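First, one chain by itself in structure tokens, the form predicted alone.
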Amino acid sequence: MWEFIVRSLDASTIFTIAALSELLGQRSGVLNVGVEGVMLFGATIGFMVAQTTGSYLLGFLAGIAIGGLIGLLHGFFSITLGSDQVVNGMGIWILGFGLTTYIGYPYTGPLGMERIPNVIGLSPFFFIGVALIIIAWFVLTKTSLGLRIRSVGENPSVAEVSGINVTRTRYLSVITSGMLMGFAGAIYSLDYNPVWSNDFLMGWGFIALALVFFSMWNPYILLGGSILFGTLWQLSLNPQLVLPDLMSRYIWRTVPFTITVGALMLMSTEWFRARWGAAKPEALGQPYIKD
């Protein structure tokens, strides 16, 4: 049972960091539905660099760097050019799926390095994920930087009049967001499941995207949701450890995605928008054109 709990928390770490990255971007008003694509880049580049150099540090740095670069690219199209953010995000996902399949194919197979040491069985990245949640909550709610980020996500015109540089603040948010997405992908390929294969994330990025809406843009609710989905994902892999002979593991595999679809359908209803819609950044997905 302890092994099941540990693996669930390890899985929740990836959901936590990936979803937190998207939450930061959305708080500034920039939507990126291509979380999965950025994670694929971070996972693949990180895996390639680590295997080539034999250094975990370089692998993680490479994953973070490529994530930041893609975040910058998304910012250029969404902030500077003002193009449709959903289309931009889907383009990132398609690019990530196709390009990582091509460049990562020669590296198919296990990483072949000694595993990263754990702490009482838990990955050290679980503690990093919890720390990032606390830091993000503190920055967003208790600092002037957080106030600027929330302001440009709510009403960029008023923020600009108040002396806040909307473009600079949004770029800072989406680049940081991209770096964390790349980091989450690298954690998957270097620590959680250090074996590269084609499209090995299997929809984790889309679950992370849904978690942001599920959390109502609250980092602490996001952490709880991530632990829930991490447990459900691990249950889909090893249901016999907890609920033997209840259902096929292939049916369990659909549970996280079924809940994701259900949650998104609930959030699209008039009742939910009327009751909880105030939590959504008012300018989310809307380009800002300075007059």
Second form
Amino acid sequence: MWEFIVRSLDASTIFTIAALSELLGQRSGVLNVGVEGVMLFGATIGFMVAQTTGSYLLGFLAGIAIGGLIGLLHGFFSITLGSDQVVNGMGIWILGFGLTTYIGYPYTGPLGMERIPNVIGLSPFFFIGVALIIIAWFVLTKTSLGLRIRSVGENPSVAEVSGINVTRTRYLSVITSGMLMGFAGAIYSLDYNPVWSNDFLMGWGFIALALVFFSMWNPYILLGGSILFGTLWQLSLNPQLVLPDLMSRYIWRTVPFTITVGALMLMSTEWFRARWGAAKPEALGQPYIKD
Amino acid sequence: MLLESLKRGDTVLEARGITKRFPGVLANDRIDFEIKAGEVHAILGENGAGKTTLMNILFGLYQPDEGEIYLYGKKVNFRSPLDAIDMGIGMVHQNRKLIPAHTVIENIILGHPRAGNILNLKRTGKEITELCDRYGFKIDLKAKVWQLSEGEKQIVEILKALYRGAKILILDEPTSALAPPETKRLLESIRIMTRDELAIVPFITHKLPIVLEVSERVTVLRRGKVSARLETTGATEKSLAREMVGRDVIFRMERVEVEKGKPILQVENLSALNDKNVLALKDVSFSVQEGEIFGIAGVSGNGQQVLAEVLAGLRKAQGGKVLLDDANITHSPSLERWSKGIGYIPSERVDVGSIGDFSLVDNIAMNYYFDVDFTKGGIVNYKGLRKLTEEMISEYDVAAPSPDTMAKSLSGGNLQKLILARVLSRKPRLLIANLPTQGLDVGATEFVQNKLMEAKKEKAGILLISEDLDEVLSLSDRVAPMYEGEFMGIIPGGEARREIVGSMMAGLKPKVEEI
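What would the structure be for the form predicted in complex with its partner chain, rather than the form predicted alone?
Every chain and every other molecule in the complex is listed next, the one we just looked at coming first.
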């Protein structure tokens, strides 16, 4: 049982950081549906660098850097060129999927490095994830930078007449967001499951994306949601640990996705929105083009 | 700071020979304008007279093609609104530049250089409260902006400008969305601000009495040029309107007495929810007779919109009955209502009243596609509709090059004329006119009001919803002031006293003898 909880929290950590990164971008008004793609980049490049150099630190830095670079690319298309953010994000996913399969293929197999030591039985990244949530909440609600980020996500033209550089603020968020996505990917391939194989993520990024909507753009609900989904995810992988022989493991495998679909459907109802007043950033997904 | 040394009567802002051209239009033609510390200097003009252009130039949004701006005697060159803000110019936008999801205080300090890295809401809150006390504003700093009334939002915008240190305050249509008591309070605050040597520049299209009440000088624009500069002492509403329009304007529409016929529309205990699922129309009962204009007065957001939508079949009624010519239509779909003789002029003429990317013919077709005269076996008779559109354009004096023009290229006034033509050409039994003249200039307003009167003469029943108290009072046979989804009473239009209807709109039920 303890092992199950630990594995669940490890999985939650990746959801937390990936979803938090998406939340950060979305609060500034930029939607990135290609979380999965950025994570694949971070995971693969991080894995390759760590294995080549034998250094976890360099591996993580490489994962963060490539994530930031993809974030910059997404920013260039969706902020500077004002293209459709959904299409652009899908492009990033397909690019990530294709390119990492190609460049990562020779690295198929285990990482072959000593595991990262645990802290009181848990992955150290769990604590980093919780700390990032607290920092993100503090920055978004208590600082003037956070106010600027939220305002460009709500109404960029208002932000502009208040003297805020919309482009710069959005780039800052999107690049930071990309770096965190790359970091989340690298945690997966260097710590959670240090084996490289073809398309190993299998939907983590998409669940992270859904978690942002689930969280109603609140970092704390996001943390709760991540833990819930991490547990479900773990349950779907090893149902026999908790509920032996209840259902086929193939059915268990679909549980997190089914719940995601259900939760998103519930949240998109008029009833739910009226009741909870989901705090969706008003300008989410809309490029800001000055006339 | 330089600004502190200003004395009453010093010229703070001077614009000389401002000229701005847009493709095909000379929006501003050598405009001179100046304002002194502690003065209210209004700029008056119809839509398209060049007011918005001038305002945007003063606020740094546009750069003039020719001419100079002097601030405190020094020549300045605004590259962006931020330059203007930094030099003490504050702008209170008509379409509020606020973030609804954020609190009042967050909106005020957004982008403020002194906000600091970590927000000190206690300190800034105290400073803002001091401003409020000084100028007589009442506002809850922790409230979210979407919860506020239009008047309160305006206060937030003013506070934002003042907190940024504005010495010159540009007010865009300051009273157009306010209830009479809110207007009164705003004017009071403006007076205190001028005592503090602030210079106030209201830009005004309608509501001429306000101009006379609050300002010392008026500059009137017409077709991009200054048509008059006057002191308000000695000016009258009529003289100002003449300068604006270039001809005499009939101010108070003469209410034509038409013999009332039988009731067309009967509404009994009607209730409905708004978009947020809150009961926004509560137990409303009234009737509209043939040859009658029934006016509903109220500040935006008090259930008028919900009522109009329920009557048009666009929103479900929660309870109550709607009868049209004694037939129950409470749950009839819109199309059935149009065929039975209801005509609807929605308040959102751009979003709901028309499709911008459609030609005028297509927009007219929207109200005719179901008409057997114009469609046979599912095929629309475009030839006939085109002819009809051409007739409407000439009869209603719509300034459009051809029936194939896109609706979005029409000005607000012309678009409204077209919508009016579309509805009235079907000779409706009942016309629901929701804010038919909002945002229109004096000329177009007069045109629309005339057409409503003509429809009344032809025995149509008209439900007129308006936020312009003068309009409702002068046009309506009976008036119902509406507040928070309820009628505060139904009173005869001719005898209604402005102050009483104004206070009813703000939620006070009058004593019977006062009416």
